[in-house]
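This document starts with one chain, in the form predicted alone, laid out as structure tokens.
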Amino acid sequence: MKKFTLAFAITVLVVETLAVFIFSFFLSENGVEQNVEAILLPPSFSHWFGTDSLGRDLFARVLMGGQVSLVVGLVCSVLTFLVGFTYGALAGGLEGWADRVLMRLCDILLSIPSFILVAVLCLSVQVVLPFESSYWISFVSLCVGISATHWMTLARVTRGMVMEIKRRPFIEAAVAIGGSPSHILIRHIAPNMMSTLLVMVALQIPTNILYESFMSFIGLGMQPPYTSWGILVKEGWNTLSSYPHLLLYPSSVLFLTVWSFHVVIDSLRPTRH
């Protein structure tokens, strides 16, 4: 059963990735063009997920929204890793009063409710961005807001691992032969902790997708006419009682994506005996 679940999750991610980043380009016109003669149609062979309030094909819009949600999830995970690893490695390498100051600052940020912090950061970044396009303003503010909220846990784990590894005999030997701190970190410490950190970073992807969807749902993320899974869920929520398919299909795709990421990443965790 476990192997079947893993195989199903991998299949979902592969098919979804191909559909979102390749097939959606062939269907983009159906997801953008309005058709007053096809408003709010139920699912059919010509419109697999039905149509929305403007007559646009919902299946095409789900694929288009997946481009934003998945890219935001991946970009935020990379930014989270860069900031968290750098901050944690610096704290673990310095130790002493500098380590205590850095970790207390990290604790203060962790004590702030994450959704509130993301919302404040998204609004603040949108004000100062120089872009004219609302798409890039929303995209960059989401990436900055989500990344600036999720690096603290990774930093704490990195700091603990650095402090533990640097006391091992092979690190002491590297120090004895004159290795510089940066050389020791890059060549000796980082390789011994990278597998654990990469799993943590991968686990951030589904979390980031949910955060993007939530921010867009409450109006702080992507803005129409652009779309994402959060916007589609919001549009479906507004017409839930009359046209449930507008909420059912985007939310189901969002659920399957997040669930599949968790199943696949969980299988990569090292097994302890």
Given for the second form:
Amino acid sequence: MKKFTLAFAITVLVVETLAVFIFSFFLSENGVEQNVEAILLPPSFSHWFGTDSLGRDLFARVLMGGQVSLVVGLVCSVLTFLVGFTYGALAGGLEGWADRVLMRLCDILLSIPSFILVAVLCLSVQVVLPFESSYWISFVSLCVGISATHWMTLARVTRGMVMEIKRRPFIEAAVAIGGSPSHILIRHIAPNMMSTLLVMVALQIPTNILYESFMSFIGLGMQPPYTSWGILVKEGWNTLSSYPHLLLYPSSVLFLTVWSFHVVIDSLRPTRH
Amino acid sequence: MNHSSWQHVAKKLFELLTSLGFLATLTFFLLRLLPGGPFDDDAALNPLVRERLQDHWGTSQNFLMQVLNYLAALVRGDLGISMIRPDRTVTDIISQGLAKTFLLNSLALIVVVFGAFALATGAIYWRGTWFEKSVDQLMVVLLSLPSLFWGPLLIYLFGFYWDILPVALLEGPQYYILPVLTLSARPIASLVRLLKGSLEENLAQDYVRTAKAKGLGAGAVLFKHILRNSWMPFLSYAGPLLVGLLSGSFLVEMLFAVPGLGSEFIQALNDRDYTVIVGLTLFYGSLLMTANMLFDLLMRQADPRLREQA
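Got the form predicted alone; could you also share the form predicted together with its partner chain?
Now the full complex is given, and it begins with the chain already shown.
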């Protein structure tokens, strides 16, 4: 049962990635082109997920929206990792009052609901960015908003592990033969904690995807005519009572993706038993 | 409570105050440094009128003065007036929305805590059976259940398709069922995982073997011995649990049209209503920081080992 679930989850992720990043280019016309003769059609063989209020094919739009959602998920985890790792390594390496100040800041940020942090930061970044296109403004502000607010747990774990590992004898040896702090951190300390950190970073991907959809849903993320899973859910939300397929298909895809990520990452964790 | 305990309380209080001061300054700067003000959209505004408006709201002074004025007002408990709807003060907005948000989140908290304890102890009691396996699988599903999928699905099924439950506005007891179900799905999953891990750890301890050796049944060992020792991780998780619930509550309030703090916050974000955004951020921050401090003190009272460590 477990193996079957895992195989299913991996298949979902692989097929989805291929569809979103390769297959969608063949369909993009159906997702953009408006067709007044085929509006709000229920799912059928020619329109797998039905069509929206402008006659655009929902299946094609879900694939197109996936590009934004998946890329935001991935980019934000990488950024989160970079910020959290540097911050935690700095705190763990310096110790003393610097460590206390850095960790206090971490605690303060952790005690504010992350929704508030992401929203306020997205809003701030959106207004400051100098880009012309609203696509890039939304995209960058989402990335900054999400990754600037989710590095705290990773920083804490990194700090703890750096403190623990740097007291081991092999680090002493590396210091004795004259290794610089950054060299020791990257070549000697980091490899010893990567497995734990990578699982944390991977777990961040589904969270980021969810945050992208939240922000787009409340109107702070992507803006129409550009699309993402959050935008699609928002468009479906407005017509939920009469045309539930517009909401249920995109949000099921969102759910299936997040679930598959969780199943796959869970299997990477060292088992306790 | 001895001398060192009071010292610890004083230290925690000091930390709380500095954190709050920092949070107040930070949110203030973040929002005020932005270009684009609340009066920019009124294109037809006479320059003199605009100047008067800015004088009135204090936005024409320099930053330092604005910050100092703001902090001084905060100390008096004055969070200012909504910039978009000037007939309401931020304190009014908070006091009007708080009741619904509080009730919704407390109900969800009760569901989460009782549900999680029941599921986790059940899974441990029936270890290795289909029950434990299905709890494990169910928790992965709940953990990855986006409220954007779960909420609308519940609304559609119960509100429109079967038409048996109301879906908006929280006007009576039955109105709370769907929002609470939506809100508690993810937190319950993380709490079950945490509790199960803690129960499993305790299961391998020597005292459990002793308890079994003296002839206690599996149920007695679990409820009388293990469960009591598994409380601590729950206390340390109470802070993050509360943050998680309140964070999820924004979206749930929006989906179910709850007139609470979360809806007010989202409204304020869309309106760029600075004073409301800053006021609500501060309110949530101070609420959760105070709660965290209390949980920390509670844990020290409950576990003497923590007191010796410090």
